[in-house]
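Shown here is one chain on its own, the form predicted on its own, set out as structure tokens.
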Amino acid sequence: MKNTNQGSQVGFVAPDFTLPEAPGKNWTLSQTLGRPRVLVFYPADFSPVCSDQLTIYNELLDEFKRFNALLVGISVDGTWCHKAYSQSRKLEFPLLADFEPKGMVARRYGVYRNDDGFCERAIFVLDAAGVIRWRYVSPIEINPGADGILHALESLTINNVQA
């Protein structure tokens, strides 16, 4: 699906949103201003490629912390599914439920797959002010790894030093 939402493009302020992080607990993007954020949209909990991808990020949390970056996963699965999945994988970062209305945030970011009913495998790196500085949509069957994310976070650091 071609993205026509300029607000989800590099150089634009990321669309704000609030999503459930757990039953009865919400997470709001604008409440995390002041530090880089990495938004990882993924198709589904418990799928093989998603599991590999999110496990890599979990193993690299110290690298994300080195850049003071906050990492969150987003899929259309519900909070109870996220809880079970997170516990089974021992994930140490929040998973947000873009469940109801289904895919609302993924649509705002231009990464919802209407024909499939889930989101693309997409990554957005936001600077401390909430501006999208890097965006990548991977083929659905391919784990994009972490190199691009870490390079984007390093670029934020270099740019901040020069500013």
Second form
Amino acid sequence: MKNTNQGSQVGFVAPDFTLPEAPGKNWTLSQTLGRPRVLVFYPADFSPVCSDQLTIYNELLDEFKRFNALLVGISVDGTWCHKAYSQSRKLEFPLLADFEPKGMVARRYGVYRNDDGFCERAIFVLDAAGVIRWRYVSPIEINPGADGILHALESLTINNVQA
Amino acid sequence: MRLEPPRPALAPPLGPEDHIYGPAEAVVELVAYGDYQCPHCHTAHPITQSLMEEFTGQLRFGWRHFPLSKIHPDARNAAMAAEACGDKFWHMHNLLFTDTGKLSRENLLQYARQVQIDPQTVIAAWDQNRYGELIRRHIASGLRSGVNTTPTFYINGRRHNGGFDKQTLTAALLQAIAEKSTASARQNPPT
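Moving on from the form predicted on its own, please list the structure of the form predicted together with its partner chain.
Now the full complex is given, and it begins with the chain already shown.
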């Protein structure tokens, strides 16, 4: 059963949160205002589909930088697990540990799978003001790739130019 | 409810810039985005070769580069070496898949010699980043086309979401052939 949370829908300001990005180091969403953010919720470190998905994003960091966008991964794994996983895949973006209370941020975004005890495979693209502009929950076994994220970031750019 | 994954379109379709193996009039087209250092691509290679034999005359195969350079540091050099081989591309492509992991610069130059390409041509391509822009275009087109791993396959212009074992790919190709026959029959009904 999925959680639902209206505040995590497109057009709403994304719920703020603070999570550890490394042992003893926190990451806070509201401290990154002023640039697009891409929040990638994924089920588990080291799982095959997640690894393919995050590997593609890792290759594309320069593309995301073209939009001045910041990408973070979020799962219920702990910081030490994230550290090992990140090193093994040579990931160059932060992985946030939604570990304790378990899945608290995923629940606030309506993407926690109660029956499984981990996150959906879900992506949120936030504009510079923190408003959710694109939200996608993929079938759990399907790697959604990056095209949806890039389209969303392009839309932000076009809207900014038109505004 | 189980959601069907989307099947993004290959963008752009195969064109003059692409490496294509097989007849232009083939009824089914298989395109792979891949990485010469990717173990899954090495697994897929003999399968695609075998399919080319089984579907002789009916199938053409296209390859686009999608090197995952951060985890496969030799993949980009290998892609450039393949491009530097010009009309020996497919010969080089096959050699690059013969020995997983042996893609050092020295290995790549040895492969070039095997296909009778002057190693200096390959060295110049690396030094001048001669195919960097082409590879960037391949990666960009892969992103637009929904590439989500390597290899990612497209059959008649639509992403193949299933596995790339021979049985699954064969079934998908047969289905594509059947769909094309049906569409053709609709356009040209018997008189």
